[in-house]
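Have a look below at one chain only, the form predicted on its own, in structure tokens format.
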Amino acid sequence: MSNPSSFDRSIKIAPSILAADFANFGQEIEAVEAQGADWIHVDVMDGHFVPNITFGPDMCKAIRPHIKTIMDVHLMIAPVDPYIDAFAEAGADFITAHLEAGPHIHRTLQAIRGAGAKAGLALNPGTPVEGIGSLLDMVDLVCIMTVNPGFGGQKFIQSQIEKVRTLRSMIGDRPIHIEIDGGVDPTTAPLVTAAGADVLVAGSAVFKGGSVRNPAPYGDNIAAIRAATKGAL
């Protein structure tokens, strides 16, 4: 099992279950982990902060026993603070909140760590990275959105690569993961890993072509993304 308390900058593939079969989440998670997934990414959307509705803490609690690696919960919701304890109690290893979701992100990051989870900070494509320097000592992960949040299967926004490069320089030797969420595939993965990212969220690029009954394509897809990053490092 992966250990969220240890830190390394090796490339980690985090399949987003938003692209999985909703009727078979437990089996889908077990299948994709068996095929090489490093983390499991859970996209929580509220129909308010983003134009889509997905899952809540009860669903996270239900799938937690099926996850042997890391449960990486991305809260695309506003407000965030009232729900932090529920997602922590559901077993989230990482809880990521959006800088744009409320006026008191410092308090939100404190609350996430206070609830016993690793704290993540997500930035939308239109948000500059330079303003988060005062928050870096409070986070364990920064998620750079390379699509506008709300839906899977969107086209990668190339202009975000420079943001990743800037963030990597800002982080220095701090133990902070740089996560990329949106449009990750074998073509875009080497671009963001060369810029400094180490956690790659991939939905359709991992789950396409496979199923619980035929999981081998999941492994092929994960391997293709991972292989594409080798020459970038």
Contents of the next structure:
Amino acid sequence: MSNPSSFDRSIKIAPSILAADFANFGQEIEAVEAQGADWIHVDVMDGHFVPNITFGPDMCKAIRPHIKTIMDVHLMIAPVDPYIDAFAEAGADFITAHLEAGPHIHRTLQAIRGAGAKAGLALNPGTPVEGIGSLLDMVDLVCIMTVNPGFGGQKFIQSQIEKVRTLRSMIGDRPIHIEIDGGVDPTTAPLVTAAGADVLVAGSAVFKGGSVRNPAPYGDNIAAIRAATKGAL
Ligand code: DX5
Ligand code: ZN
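Output block for the form predicted in complex with ligand DX5, input the form predicted on its own:
Okay, now the whole complex, with that chain kicking things off.
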């Protein structure tokens, strides 16, 4: 386990490439990193666990050389276990699996760390956080979904803020990131950082108005989210 004193709880903005140009991921990633992104969030969907399909480990491997920061892979797939090694080999820094994706989340989290990646645990909006206490020593990140997973551009679900606050007190001094995914923008970001979140995934709120040829709006959008959280922690 990493040293808690060196753990970085500062606010990190993680643009989701779900909102980028699917024909141009490499340049989109380079553009958004140049404009201030801290991590790159990669949404993997299987059309089974969630009602949408995106891409798999080969795509992750192809975009990995374009990522200078952190590759944060969010698996919205079931089953998870048969694919963990492939995503680790593709270069994922964090691999996040859903609690709801199968009956053996403990084994899944062990397998993620065993494959050499940091382990993330995601919770759907309908899943209570109180039951994950026995898993906290096995994770590097907990992702609280603030939309139902499957699509970008959905409305932030306010009732999840209390879960973030509860999770923050459950975590105590452990070096575990609290990530928020869904509907994050300058209005909702300060609500979750005040409750204890440090990683903010944002798709539409980062990519809106920009493109690889006109990337300045990406920077303005990231700066607006970051500014909104100032003083919140
Ligand atoms: C939803 C994904 C999110 C999504 C967020 O299933 O996990 O990462 O891209 O998109 P926005 O920020 O547009 O809600
Ligand atoms: Zn996601």
